[in-house]
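Okay, so here's just one chain, in structure tokens, the form predicted alone.
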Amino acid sequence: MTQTLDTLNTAFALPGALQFADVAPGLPVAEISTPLASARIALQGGQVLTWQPAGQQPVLWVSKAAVFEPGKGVRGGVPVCWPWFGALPGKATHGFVRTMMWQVRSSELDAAGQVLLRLGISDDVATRALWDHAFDLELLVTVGSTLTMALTTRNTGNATFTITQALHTYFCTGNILQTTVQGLDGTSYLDKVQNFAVCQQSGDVSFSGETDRIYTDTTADSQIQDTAGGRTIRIAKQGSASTVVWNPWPEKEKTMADMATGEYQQMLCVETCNAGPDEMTIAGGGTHTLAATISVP
């Protein structure tokens, strides 16, 4: 069922807090503005694009060269990678839901002044051709002075399935050379730059070249210390035992048509995941929720 702007605004707009508009032809976004924060959430991909708490600079990064077109992922914000993370032979990188249109299921303004927007997508003929399982996937986004994203997978069939997934969050940072990530000291990681070599983190994560790591067996919160931006960004998570840290650096950036030259200096991905060996096996009728809460203390 296609949800038009008219039907979306009639059914789900919240006066003075939430309305729907097209960011490009055929690409509706939820535009949220409250005394607590502003945000934009694209229905294509169920993708949070922006979040800015009141009195703060933007927290989520979107490339100046990002493409807003039907069927194409947006470089930035929080892409939903599901039901696989990374590349699989002959299949779309990071799964298929990030370029599909999600349905708005509910919207509300809670007693604390936060906007809760619930989006969902279920299996159909198109998804079965890509991944032959019965499922219901729901994303609950809570927009306030913190941002919480809870991605719930329901196995609506009888057969067990296994997934990997990520809330592939792109953060703004003042200068990547003056940015570190705390919370991963002593954690093992798979270094994708070194052909998945197994390494161990010592101290804070700092950046001096292309970085693409799956930190394994970690449920810890992460903190981005953005020295140039003068702030700390905290990422708390649930339902996740892996964290991905990624920055392309200039050579990899050059291969990406949807990144402008030099933008790697102002962005960093710290991703809440079930990735690498951290796979989720969900029996028929079972559920799993992967959640991230972002705050700027």
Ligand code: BG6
Second form
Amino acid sequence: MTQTLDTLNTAFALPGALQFADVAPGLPVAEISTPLASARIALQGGQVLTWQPAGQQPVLWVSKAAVFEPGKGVRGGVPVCWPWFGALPGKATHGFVRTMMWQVRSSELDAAGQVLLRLGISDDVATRALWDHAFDLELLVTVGSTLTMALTTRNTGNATFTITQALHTYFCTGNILQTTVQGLDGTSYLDKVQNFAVCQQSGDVSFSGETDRIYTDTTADSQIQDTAGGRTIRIAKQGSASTVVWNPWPEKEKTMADMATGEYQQMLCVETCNAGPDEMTIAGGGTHTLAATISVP
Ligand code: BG6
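Right, and the form predicted in complex with the ligand of this protein, after the form predicted alone?
Every component of the complex follows; first up is the chain already shown.
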């Protein structure tokens, strides 16, 4: 069932806080504006595109060259990677839900002034052709002075399935050379840049070249120390055993048509995941929630 702008606004708009508009033909976006924050959330991919708490610069990064077209992922914000993270032979990288249309299920303004938007997608003929399992996937986004994204996987069939997944969060930073990620000291990571070699993190993560790492067995919060931007961004997580840290650096950036030259200097991804060996197995009837809360203390 397609939700048109009219039906979305009739059923789910919140006067003065939430309305729906097309970012491009056929691509509806929830536009949220409250005294606490502004945000935009695309129904395609269930993708949070922007979040800006009051008094702050934007926290999420979106490329100036991002493409807004049906069936194409947007370079920035928070793509949902599911039911697999990364590349699988012959399959779309990072799964299929990031380019599919999700449904709005509910909207609410809570007593604290936060907007809660619930989006969902479940299996149909198109998803069965790509991944033959019965599922329901729901993303609850809470937009306030913090941003929480809770992604709940429900196995609606009888057979067990296994997934990997990510809230693939792109952050703005003032200058990547003066940016560090704290909270991963002493953990192991798979280094994609070195053909998935297993490495040990010592101290904070800093950036001096292409960085593409799956930190495994990591459940602690991370913090992005953005020295040039003069702020710290905290990422707290639940139901997540891995953290991916990614910056393409210029060579890889050049290969991506939806990234403008030099933009790598003002962005990084710190992704809340279950990825690499940290797979989630969900029995028939079972559920799992992967959640990230982002704050700028
Ligand atoms: C990261 C991966 O999560 O996503 C990288 O670790 C990948 O390897 C990046 O390049 C972007 O992926 P995509 O499919 O959105 O270009």
